[in-house]
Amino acid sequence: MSPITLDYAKCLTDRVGKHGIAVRDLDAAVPELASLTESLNRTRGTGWQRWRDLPFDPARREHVGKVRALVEKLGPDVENLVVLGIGGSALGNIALQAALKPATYNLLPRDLRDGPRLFVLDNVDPHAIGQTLTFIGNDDPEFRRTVVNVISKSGETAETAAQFILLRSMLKRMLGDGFADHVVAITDPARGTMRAICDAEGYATLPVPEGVGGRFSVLSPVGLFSAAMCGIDIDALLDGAAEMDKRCSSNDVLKNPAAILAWLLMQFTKRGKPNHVLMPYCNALYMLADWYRQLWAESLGKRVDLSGKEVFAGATPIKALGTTDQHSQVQLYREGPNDKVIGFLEVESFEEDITIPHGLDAENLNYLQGQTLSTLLNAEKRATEYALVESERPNFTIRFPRLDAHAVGQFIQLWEITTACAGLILNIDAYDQPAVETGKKATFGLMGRPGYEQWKMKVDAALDSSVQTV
């Protein structure tokens, strides 16, 4: 299997002038990056860094074995798999499905699909949820072939809990006493509200592994179960992640893509480029850019560093899509503030390609006829690189030899290790999310959860006293 590669030449001064980084600065940083890599290697598998071991035995053998056993037990007759989650409990599932299954997967008849239709409810928008429930519940025999996969470590996240209460009620009403056979919960293996519900009602369960936070959980049962149900090769996914992990564990840091990528992006942030664009030239990779946004923003956006000093660290991740956003964003990227680094995702060889036919008599369009769409797509990407270099806008490319589970596993592990390395460079805790917790507690108060009354008072005092409406 060929590795995905990082091409960072267009981040350097010889390509983008004063807005780039000098090779001598990168060379001078080698000892620091080697030390950071050694630190990550030393602490891997401990605390909140247990995600590093997910692609390897014994964690891999345990999780894959449990996932496969449950997939086999449910059998080939499941028609709808409804995943309930939010943030890291949903974004990875969506990204894997978008990257590795056809865009029309849910529209295909069952005999042309490798598994059930997949619906990921990652919000509490009543329109989206109502329409999905109407669709899967409008045929009673088909609804009996529906499985609900609720993903929540504690069971107390308001959005997922609300979704679960709705779906549980619907299952119980339509299926009666056997409804519990249609629920798979991925939760804490020993404690928490969801664990208590599972034990009381007899749901099949898979673990959210200890020390694996939501945004680092896609290679755990959190992401592997729905992927395996839909026929994604989870062994290839983990093989790719394991291979990338070995590359990113190297103290020869100029051959370590995570160390280089983390250092470059943190240097650009320090030098006034805190906006980090990820722009796939492949529709199937677009939702991986969504997954990256949470990983980068929630991990690195911190008010204080590890010493308690206010630093307001972080960078703003932005997703774009080539070629679509050449016509909506690149004008800004080239001529607006030079405060961005643009990362491209390129696929060298598409599994399916389409040749533009001959037959249209239009002199100015003859150059297109006989060419393939992939040739045009990658020419557009290269042209955009050139346009950015002309405007001294730094950019890099992560190149996929082909789009398959092995490559996607590499990509996931690359960004997770890059994020961990960037956290060390910034001297912040990349694994907590105190600002998110504040919003959760305020929601509890506003929704009337006992014990959180003071949070409603805080919200009302902060917001209602300054209402101005025109």
Second form
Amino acid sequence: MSPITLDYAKCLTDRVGKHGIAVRDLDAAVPELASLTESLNRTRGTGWQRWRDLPFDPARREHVGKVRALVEKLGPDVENLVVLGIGGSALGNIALQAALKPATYNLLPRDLRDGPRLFVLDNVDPHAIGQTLTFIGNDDPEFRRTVVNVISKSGETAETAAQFILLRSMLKRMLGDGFADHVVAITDPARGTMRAICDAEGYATLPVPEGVGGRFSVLSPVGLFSAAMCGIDIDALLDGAAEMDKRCSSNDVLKNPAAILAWLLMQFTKRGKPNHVLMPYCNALYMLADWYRQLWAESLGKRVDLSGKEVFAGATPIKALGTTDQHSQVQLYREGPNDKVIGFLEVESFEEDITIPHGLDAENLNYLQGQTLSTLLNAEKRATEYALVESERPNFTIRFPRLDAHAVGQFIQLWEITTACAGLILNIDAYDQPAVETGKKATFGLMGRPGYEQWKMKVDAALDSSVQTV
Ligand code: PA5
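What I would like now is the form predicted in complex with ligand PA5, since the data block earlier showed the form predicted on its own; can you produce it?
Up next: the whole complex, starting with the chain shown before.
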């Protein structure tokens, strides 16, 4: 299997002038990066870093075994798999499906799909949820072949809880007593509200493993179950992650893509470029850019460092899509404030390609005829890269030889280790999310959860805008 690679030449001063980083600065950082890598290697598999061992036995054997056994037990007849979750409990599922299954997957007839149709309800928008439930529920015989997969580590996230109460009630109403056989819950194996519900109602369960936070959980049963249900090769995914893990454990840091990427992006952040764009030239990778957005934002955006000092750390992740956003964002990226680093995702060889046919007699368009769409797509990427270099805008490319589960596994492990390394550079806790918790508690208060009354009062007082509303 060919490795995905990081091409960072266009981050350096010889390509983008004073907006780049000098090779001598990178060379000087080698001892620091070796020591950070050493520290990550020493603490891997402990505390909140247990995500690091997900691609390896014994965690891997346990999770893959449980996931495959459950997929087999549910059998090939499941027609709708409805995933309930939000944030780290949904983004990975969406990203894997988008990257590794056709965009038209849910529209295909059953014999052309490797599994059930997949619906991920990652919000509480009444329109979006109402339309999905109407679609699934309208066809009663098909509804019998629906499985609801609720994913929540805590079991208390209001959005997921609301989705779950809705779906549980629909299952119960339409299927009667056996409804519990249609629920698979992925939650904390020992604690929490969801765990208690599972125990009381007898759902099939899979673990959100101890020491694995939501945004680092895609290679645990959280992401593996829906992927395996839809026929994604989860072993190839984990093999890819394991291979990338080895590369990113190397103390020879100039061969370690996570160490280089973390250091470059944190250097750029310090040097006035805190906006980090990820721009796939491949529609299927767009939702992986969305997954990256959460990982980078929630892990690194922190008010205090590990000593408690206020630092307001972090960088703003942005997603864009090539070529589409060349006609929307690149004007800004090229001529606006030079405060960004643009990361391209490039696929060298597309599994399916289309040749633009001959037959149109138009002199100015003849050059296109006979060429493939992937040649055009990658030429556009190279042209954008060139335009950015011309105006001294640093950029890098993560290159996929081809788009498959092995490459996606590499990509996921690369960004998770890069994030952990950036957290060490910033000296912050990359694994907590105090600001998200504040929002969750304020929501409890506003929705009338007992014990959270003071949160409602605080919110109402802080947000009063009666005088300023015109
Ligand atoms: O990354 C995270 O920790 C968060 O995005 C959580 O996954 C998200 O808030 C959902 O939490 P839970 O799984 O407890 O419902």
